[in-house]
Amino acid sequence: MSIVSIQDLRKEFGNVTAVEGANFDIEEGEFVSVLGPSGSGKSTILRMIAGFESPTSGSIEILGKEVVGMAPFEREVNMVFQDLALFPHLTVAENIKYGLQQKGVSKDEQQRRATEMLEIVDLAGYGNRDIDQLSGGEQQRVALARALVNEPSVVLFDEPLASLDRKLRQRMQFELQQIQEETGITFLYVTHDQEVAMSVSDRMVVLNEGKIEQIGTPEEIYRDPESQFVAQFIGDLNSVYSKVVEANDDTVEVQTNGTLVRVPVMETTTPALNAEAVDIGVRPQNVTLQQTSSNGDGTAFEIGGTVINRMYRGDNIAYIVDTEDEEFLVIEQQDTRTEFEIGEDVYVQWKTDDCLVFPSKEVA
């Protein structure tokens, strides 16, 4: 069952179109993330669902009921804001109970549900503490408990982890996922942080300049991006401009650095078959460095270059290689592979099966 259904949603601010033609559904019990760069329209969509902004046109249904025109408090949603919006003059328990009080829930029921929520967010015994006595992560949990205690159909999150340091943010990611699974409440999470979205989401909605670029599971979006924007926004991507020599069915033969290579094209990027030039993308994890050339046998890509930087990162080493095309990011696992030094001449190589192919926007 669809908890939230968005149809042809559009929002204009004067002459600026913040959201254009958005369509997606959120199923019961799903953890869905809406992500994109700053200004892509993700927070605007969230605020329209919550009722803090009115759409210029389009439909928003929650539990099958049209909510456009309804006040925020009339909708079956609660929201966790980026700044949390906790009441500093109230205790932890009083903050959590606040929404229940507004609904006229009895004091005994308020106490029972607040105690239950504190246990769920791992803050049992914290009810009488003041908000300023809590760490940033503990305040995040109080805000979440306050959003959950009313048992809404969906909880909306507006980048609530943005202010936390990386280690605490990673911990809260897993806690959010665990709490969502335990309660079964539908979560809609807005963020620009791809790491957070990939870690916790059942599905992701990727936005760019107010339009939806792709909807899918984290794995689908990472492995089969439908546009060059998605490929570059979700994870790191190296890209090489190549001229198209011939295209047949589901492959395209390209010329790169004087070498002809035939590359398979994914269903999601078939427009590349009709392009005069393409951008060949490859993830840094799929690139290797070699000391010798493969002599360009047409089964793989190869570009000569020089190591200009290397970064030790625990279980892997990241290299920056300057080539005649561009700088390449190469990530190699710390195993038995040869280590390369800054200033060393190398060959950047990757297999055709690891390529992402997109029509090039560059002029040949």
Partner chain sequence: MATKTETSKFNEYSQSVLDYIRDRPRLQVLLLAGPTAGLLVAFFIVPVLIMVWYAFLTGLPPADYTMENFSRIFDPLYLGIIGDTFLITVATTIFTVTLGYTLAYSMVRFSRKTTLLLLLVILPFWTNYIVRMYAWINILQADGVLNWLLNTGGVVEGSQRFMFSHEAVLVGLIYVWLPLAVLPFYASIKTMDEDLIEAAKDLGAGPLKTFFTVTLPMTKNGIYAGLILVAVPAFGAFVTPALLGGTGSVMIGMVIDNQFNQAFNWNFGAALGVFLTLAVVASLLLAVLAGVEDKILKRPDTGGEN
Contents of the next structure:
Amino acid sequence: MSIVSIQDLRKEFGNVTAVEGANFDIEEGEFVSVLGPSGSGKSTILRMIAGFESPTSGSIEILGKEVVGMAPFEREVNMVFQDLALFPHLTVAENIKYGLQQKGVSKDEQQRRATEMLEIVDLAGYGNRDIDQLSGGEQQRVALARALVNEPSVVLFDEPLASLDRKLRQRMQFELQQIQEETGITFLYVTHDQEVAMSVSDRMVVLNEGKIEQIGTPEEIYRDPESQFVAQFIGDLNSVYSKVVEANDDTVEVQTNGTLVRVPVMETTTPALNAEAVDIGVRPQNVTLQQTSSNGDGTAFEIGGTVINRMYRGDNIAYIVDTEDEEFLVIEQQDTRTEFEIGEDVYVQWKTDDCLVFPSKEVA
Amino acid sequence: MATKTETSKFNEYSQSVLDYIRDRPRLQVLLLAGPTAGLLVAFFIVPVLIMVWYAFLTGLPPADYTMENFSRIFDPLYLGIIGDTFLITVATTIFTVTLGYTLAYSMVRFSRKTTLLLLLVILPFWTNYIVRMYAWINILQADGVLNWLLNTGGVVEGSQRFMFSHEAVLVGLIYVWLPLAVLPFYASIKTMDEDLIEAAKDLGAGPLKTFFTVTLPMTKNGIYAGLILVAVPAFGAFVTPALLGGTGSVMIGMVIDNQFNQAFNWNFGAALGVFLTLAVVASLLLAVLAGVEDKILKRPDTGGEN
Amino acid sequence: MNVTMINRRNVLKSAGAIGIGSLAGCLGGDSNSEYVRPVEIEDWPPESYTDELNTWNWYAEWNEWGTETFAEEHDLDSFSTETYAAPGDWFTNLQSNPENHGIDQIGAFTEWQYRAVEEDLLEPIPIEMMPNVEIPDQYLDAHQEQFWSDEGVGGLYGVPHSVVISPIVMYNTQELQDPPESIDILWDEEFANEISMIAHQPAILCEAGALYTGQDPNDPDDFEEIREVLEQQRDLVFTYADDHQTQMQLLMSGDATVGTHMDGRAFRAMYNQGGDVDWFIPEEGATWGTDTIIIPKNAPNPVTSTMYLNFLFSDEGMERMIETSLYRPPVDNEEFTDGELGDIIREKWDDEWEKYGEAEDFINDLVLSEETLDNLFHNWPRSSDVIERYDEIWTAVTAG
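Given the form predicted alone, state the structure of the form predicted together with the partner chain.
Zooming out: every chain and molecule, the one shown earlier first.
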């Protein structure tokens, strides 16, 4: 049985539809991220599971029990809030025990579990401190402990790491993952930060404008994005508009720069066969720059352009190349290639195997 | 040309003054805090000291020193009135704080036109105190608005006596001091992080528990401010009980007023004033020391060490 | 109608101009002349006066009319009138600013005047040389005794301008007709919870107790007895009214059937408001006192103030005092029954003054026969012991 099962969930605020037709399940012990840009409805889904918003239609089951209509305090879920919402008038231990008190757990048991939880989040001995005596990272851990101590079916995270600086965020990500493994509690993590989502999640749910675009493991989603939105949101993507010459089940032949190229197509993204044009996408890492043209074998794309910007990034160098069609972002590993100067004329090349084919966004 | 030179000279001069001040942090403190401190001394400390001085005199100065004025306070007559005053003050404060908090809470949580509501709350303050008391007389008196309403509505027959009673005094005091309580309540509820309420509910607390364990403690500073703003002036009230009260509604403020305006005994009036000031300050201190805060606000048990 | 108005104003103005013209030599740059005490005025009208006037008076309407008219007649540069909130306000003001209070004249109550005299804050006023101030002996004697300056320069600290009797018994005529004129009525159980006692001052309440127990309200022998009867009365009392207006309303509306008050307030209830009330002086007696006008030491314009005081005591001034406040001026009874004041009252009563009731009834109310006056106690001076005991009794009774 799934821990959380969401069916046909829909939420409207006035005449704005925040969430539309959301369906997904979360299995026991999973770390699932809901990823999307701001305004995509991800927080709304979370707040509906927690009980702070009620859905316009659809159902939310927790452990097979319908929870729509139940008050937040009646649900077996706990939330880690974006700004943590720790009680500033209580000590660290009092914060952690708060949920246990509401359940009527005995004082000794409260004490025991709070102490245990403080150890898990690496804050042993911090019980009597005031919240405002703690650093940002420590407060994150208290918030986590306050949720975990209740042993909920699922812990909901509403972008709690957003306010931390990059280094601390990475450390907390790592700790979060460890604690999840240690406790085996199911996590549902909402974020707009694809880096966080990719590094911590077992599965990701990508949302756009209230609709689920794709569900899958981070790897699946990065490798085989089902839509151009997902491909662009998870990692960078260069994309070229191309006229379709001929299309069949597994390839599409397109014309670029006067050359015909046959591109293999994944099942999931097969464009309508009668489409007149497609967008050919490619990750910046898969593009190389050449000083001379090496056109001809039909297994690669090549476009001429001029380097207009160059960013040194430590282990790699990013170039922006202006071509006839688009500006290209090209990332070259520093050790392997010759370096290029701004203003230099170059050829942008990539293999057909690295292409991601999507229905064209441009209206034909 | 001449003016220009003068201006630059003036600028030069003011610059040197500024430089002089900049290098002297103590002088800066004096310049910033000085006027406030001066005002406090002139309009608060000095008058209080004069009052204390009068309290120990037998008459208007020059006069002999005496403790007579203070020993007179311990006459059962005055102690009784102080006791009554205390009870009325407590009742007023409880009603005002409860009503005021409810009002402020609903303004913050449930209303949209809060600015208008706040304005309505403050509006009576722009009307003279005495006028407002006479307005209540108009409402409560035998042929007043309240009797008319009750009679028209068929609730009672014939005019009822609402005026000249403890209840009338209570209504008057609550009415007068309610705005003073609402403002700090409103400010503290408004600035409270609403996520804390959601957090409490998320952790399993029902609405009442959330209110008593989170909302109330989080707004306690506002509550204290409102409490003191109501209790202190209510304790010193003398116009309201004089106008709305009947037999047996004498408050200590009326006695003090009488000493100054009727009985020509400024010294006894001053002694009563000093005594009450000390009593109020002492009870506030005691309340803090006794940790009333934690008891009233149901702070959860801290339990053992961690 | 307009034409007459303008004419009258012109006449007033030119009269003022003539008056000033004769003084022209002394005015102008001389306005900051050295301080002339009222008792140092040598001739009447005074040879010179300053052209400002600042007055405080509880009789606001009367005083406003007075300063305005006086300022116009004497072409004053500036004048101000103020009322004050508590009866002792002016005293506090003079005491804390004995030299720079800026007040020329004050309408005062006798008890505060007494204190101010004790503190040496007042100027004696040369009433003998002031043509309009003619107060009959029965009203002046008590003041001469208490308030005649002993500096050897002559003069009276404070000139009484109205005579007030209290506590009188006031009753609602719808509820009660022709009651026996005794203070016993206030202890009559028939009126349980229908009695309202004016208690804005301790004295006025305790005086009723003193009269009920047959004691001298100015100097009772047995304070305990007064306290006892007042505490006993408390069970019958509906309320102790803290201000004049409330007490008037209570008796006019019938909320209270019977109660104590001051005679001037009874006149207001009957003649200004047409209330169904009447009043009597209890056969046991009552006290009488006066409201006075005083000139503080270091008044900025002492001579002008003296002249203004004289103006207020003119026939026109007294007439206005009666019209605006319905208090009794300190004049002989004949002035009311056969004199000019009586004529004015009768003439203006209905149309110009728009009063209720009959002018003749009011005139009868104003007349104080020798017999009545003999039965009254002058309410001042009182020892500080009496004041303190009265205050204690008041506190105990009203708090109980």
